[in-house]
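Starting off, we have a lone chain in the form predicted on its own, written out as structure tokens.
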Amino acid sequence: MTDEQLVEQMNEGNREAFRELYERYKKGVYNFALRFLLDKNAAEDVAHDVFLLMHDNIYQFDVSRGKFSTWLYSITYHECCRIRKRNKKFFLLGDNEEGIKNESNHNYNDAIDLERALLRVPEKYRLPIVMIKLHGLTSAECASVLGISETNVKQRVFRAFKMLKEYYKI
């Protein structure tokens, strides 16, 4: 079943569409928010408010303006600013094992050597790259979530590859 039968199946009152809806995307909000905060209790935070926000606003998401999973990234992504404004103290979380782990099949390690080099990454590059490279958005609809052009993205991801590229020294 498709995001959008999900969504439409919310708006008439199924609770297990909203599971399956949750089921889908909580790794993925949850991993968005931690790239973006850096912090674990805030991406947990985050996670909870956005789907309680999904789910409250659902008859919100219009398909014909993009597909359900920008217009959840796009409100994690909100969520994420409006939490850094209001609580401006955030960490890394430093080398122990149970840092940022990339959710694909690459080696554990390589995996947590590649979180750090984006660590090293300033935010406006890195979450377009985390956008697009680790949660499959495009980049037509990473600008529609950061509210910049389609162009800009794919500057700031060409910059942040070139200093990811000095990081490994390739």
Contents of the next structure:
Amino acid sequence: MTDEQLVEQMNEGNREAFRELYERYKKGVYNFALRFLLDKNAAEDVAHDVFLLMHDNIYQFDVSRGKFSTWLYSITYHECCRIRKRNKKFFLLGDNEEGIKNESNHNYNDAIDLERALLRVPEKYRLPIVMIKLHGLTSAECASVLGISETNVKQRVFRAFKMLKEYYKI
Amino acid sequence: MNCKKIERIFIDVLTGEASENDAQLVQEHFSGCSQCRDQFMPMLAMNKTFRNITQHEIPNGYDERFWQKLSAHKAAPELSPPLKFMVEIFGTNVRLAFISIVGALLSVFSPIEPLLNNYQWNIIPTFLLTISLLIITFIIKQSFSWNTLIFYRRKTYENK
Ligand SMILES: [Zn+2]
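Next block, the form predicted together with the partner chain, ref. the form predicted on its own:
Following is the full complex, with the preceding chain placed first.
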């Protein structure tokens, strides 16, 4: 069953449909928030609030305007912005800085190193690349979430790749 | 094909939105242009590596905490209109404005001034009154739990 069909069922009052959508996206929303805020507790809080918001506002979701996942990630994005505005101090996951510096001979293939490098990319460039490469959004969907043009999204992704390449050299 | 055009196509390859044909074009260009190859090949390698980045596991107790939050959220009764008004009144900016107005009024018409004739500066009791008002409004605001506030802000689809 597709997400959109589940939404329809949810609108008809089916509680199991909500549970199913939660199960499908709990990890994705949490990971998205984590890679945005770089703080595990904040990411969990945001993820929970996102599902409460989804629960309350599901009737606002309009299939004709896009996929459910894009809508959900858009809520996640705005909740993250709201939380971040309130608490300016967030820190990197664990102490990854050293891990990046100590390893010199990279072959660009190690996923863990790549993720560490990714965390150092400034948010502006990190978000588009996270959405597209890790959460499966298209550039157009990413553009609609961030409220910027598609060309802009692509430029940011490219910049992010350039930065990642630089970070590997450290 | 020049390097600038290739760069544009290459970005589509990175975002996974290039056609087979475009990807072919990029590869062909790389075989003839070492500058682009050196610049872009590492990015292609990283692009493949992205597939191997796994999602972080959700923390222990994440589900339990969520379902608890949800049932608390559902159980929160809808605020009656006067209460809604209170929440609004004691919201951040309005609260400050309210306090300053009350404070200003009190400094002019201090109700306990006759009792405190000995004071030359009636600003002291006024100050105390204002502080206690601030504390009271703070307590009132805190007594509305976060869930209640969320509930107040957003209608549930069940009540639609
Ligand atoms: Zn070239």
